[in-house]
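Form predicted alone, single chain, as structure tokens, below.
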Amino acid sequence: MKIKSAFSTRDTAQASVSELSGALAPLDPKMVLFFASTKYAPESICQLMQNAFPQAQVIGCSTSGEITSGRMFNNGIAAMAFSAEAIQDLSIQVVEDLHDEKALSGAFAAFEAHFQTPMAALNPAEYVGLLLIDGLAGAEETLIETIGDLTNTIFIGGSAGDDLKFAATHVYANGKSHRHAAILALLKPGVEFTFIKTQSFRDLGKTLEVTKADETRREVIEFNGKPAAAGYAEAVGTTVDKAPESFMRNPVGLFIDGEPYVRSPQQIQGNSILFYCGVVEGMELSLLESTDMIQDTRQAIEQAREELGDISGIINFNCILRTLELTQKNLTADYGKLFADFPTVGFSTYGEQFIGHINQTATMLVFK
């Protein structure tokens, strides 16, 4: 076995950490990844972690909600351990400061350093990032921006939550816990990889142009020449009051390549519309309407199978608004299942990293 995951519910961070650690220890892993709820205090999780697995890497996030073969469930901790074999050579880097306009610069340097090849010049189908980073720092779309500007390796990942209490979340890196910060891995798999990114949506065919926006709120104030709130709500055929209501079921989507790329409304604040990630003036979004996200999910997770041939592994970032659509129509038993048959190891986030960041969607890194 060359990937492997376990979870654990156990009240303390220590049961838990046991736990994992003999389920995972025996595969003497490389790397460790692990997503805990924030029942378990950081400083102490991810020194217990590391401790358990003081061969390893070991780096994670605190969640709203954790993904393992099988289950989605709370307050407990998910985690996946890789051998040598599934993760040939990998460097952690940590930009602990997302408002220093250096510290990106200075991580690709360490990987540069350490695979003694520059960023640019990697094969995106031998190398993948993984990316962790604070959930309410908002600083999502510069980083993957800036990333995408300085290599063609796609970096994949997701917002770290705090249990929907949006206080605090945090960053794990080699016995350490960070905030405001971003954990980027540069891994070398010594198997084939692919990605989903599933929405489950449709579009309805009704444009909504971003004709005014304060872009660092993410905030939009006028869709198409009116004020944002009431564009939003005539197309949903709704009033202003009632608009909030069809935020998860209608948000809207920047269409690349024929995929929606999903903006979640947050908030009506007066006359304007706060999202979940970013916006700019002069984006045509599309107005969205959700589909059966548990089809949608089985056909990615078998177009993957299909072009792997296998799955050894999968790690799940999965929106939280995702999540709590489950959890309505009581469905998040059924999702478990579409990844019983896999090593799986996910997390509800408050947000999605791949390309760009996202909302609503789930983006898998998935191994042979």
Given for the second form:
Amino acid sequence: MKIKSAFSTRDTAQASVSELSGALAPLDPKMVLFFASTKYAPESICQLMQNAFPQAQVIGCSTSGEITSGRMFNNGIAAMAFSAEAIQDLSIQVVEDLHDEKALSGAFAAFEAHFQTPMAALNPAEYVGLLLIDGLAGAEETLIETIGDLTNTIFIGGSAGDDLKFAATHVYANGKSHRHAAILALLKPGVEFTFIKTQSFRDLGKTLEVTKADETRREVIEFNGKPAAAGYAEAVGTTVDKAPESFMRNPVGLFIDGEPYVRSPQQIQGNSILFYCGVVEGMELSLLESTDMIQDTRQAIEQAREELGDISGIINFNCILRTLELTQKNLTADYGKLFADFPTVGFSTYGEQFIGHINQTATMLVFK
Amino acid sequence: MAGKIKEMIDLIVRQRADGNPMLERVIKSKLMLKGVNPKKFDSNTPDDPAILQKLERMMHTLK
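In place of the form predicted alone, the structure of the form predicted together with its partner chain is requested.
Entire complex below, previous chain first.
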């Protein structure tokens, strides 16, 4: 076995880490990835996890729900261990200040020194990046876009959660907890890998062009030359007052190669709409309608399995809005079962990253 | 002046993808997420300083 997952819902961090250690330490992991509820004190959980796997590089973040093989759950910790066969080499860097461009330059310089290759020259078929980022800093777009400018290597990841308290999220690396920060892990897997980006929406054929926006606030001021709230409500066929009731079922998406990159409305403020991720003037967004998440996710996993031949592990960054929809529809057990046949680790995120920053999506890294 | 945006988009895609179709798709996706849809620009498109600045930044960053 190259990759193994485990979970625990014990009351104390010590008991949970002890349970995980018993399950995962026999793999002699080179890397351990964990996602933990905020019921565990941040400083404590990251230190205990590092102590439990002293030979491994250990990274993780806080969550709003966890995912393991066969189940979604809350108030626990999910972890995945990778052997040296699964991850041949890796480097972990912390971007301490998300608003300092030089901080990312420093992380990339460290990657180049470690792998002895310029980041711009890395073969994206041989390397992959993981990104775990503060979920409340509102800095995901800038970071993932700058990463994308600097390298062709794909970085995939999620924004940390805090059990829907929206107070403080945490990212962890090698025994330390960080806020307003991001963990970057550049991996050289020893096995083939692929990506899943799945969202469950269909195009309703109505275009909302962003004609005025405040990109720094994730605010659309005008759609199609009209106040954004009125433009959205008109497209949905409702009133401005009732428009927020449609946000989860009818987000908007930027279509690229036939697939939406979802931007989810958060709230109406004045005549504007605030979103959970970046919107740029000139973007032509399509009004979407939700479809069958279980069926779509099953199909995406099956496609990945066909592509790779087999699956030895899945890291799942699943949007909290998807989790809330699954919970509303009493489908969390069905969603968990989709991952019953594979070692899986994941969490409910405050945002997902794959090439860009997106919402209401599951981004997954899948290993053969 | 016109056509410079398309020229820069083509240059970025050519330099960065180096003929790899998968990378071409990824780079075009990155451009679209920045608000620059490659399909909307041709040799007659007027040069928009704001868009040119985004593209120049992208070219500069990779160097």
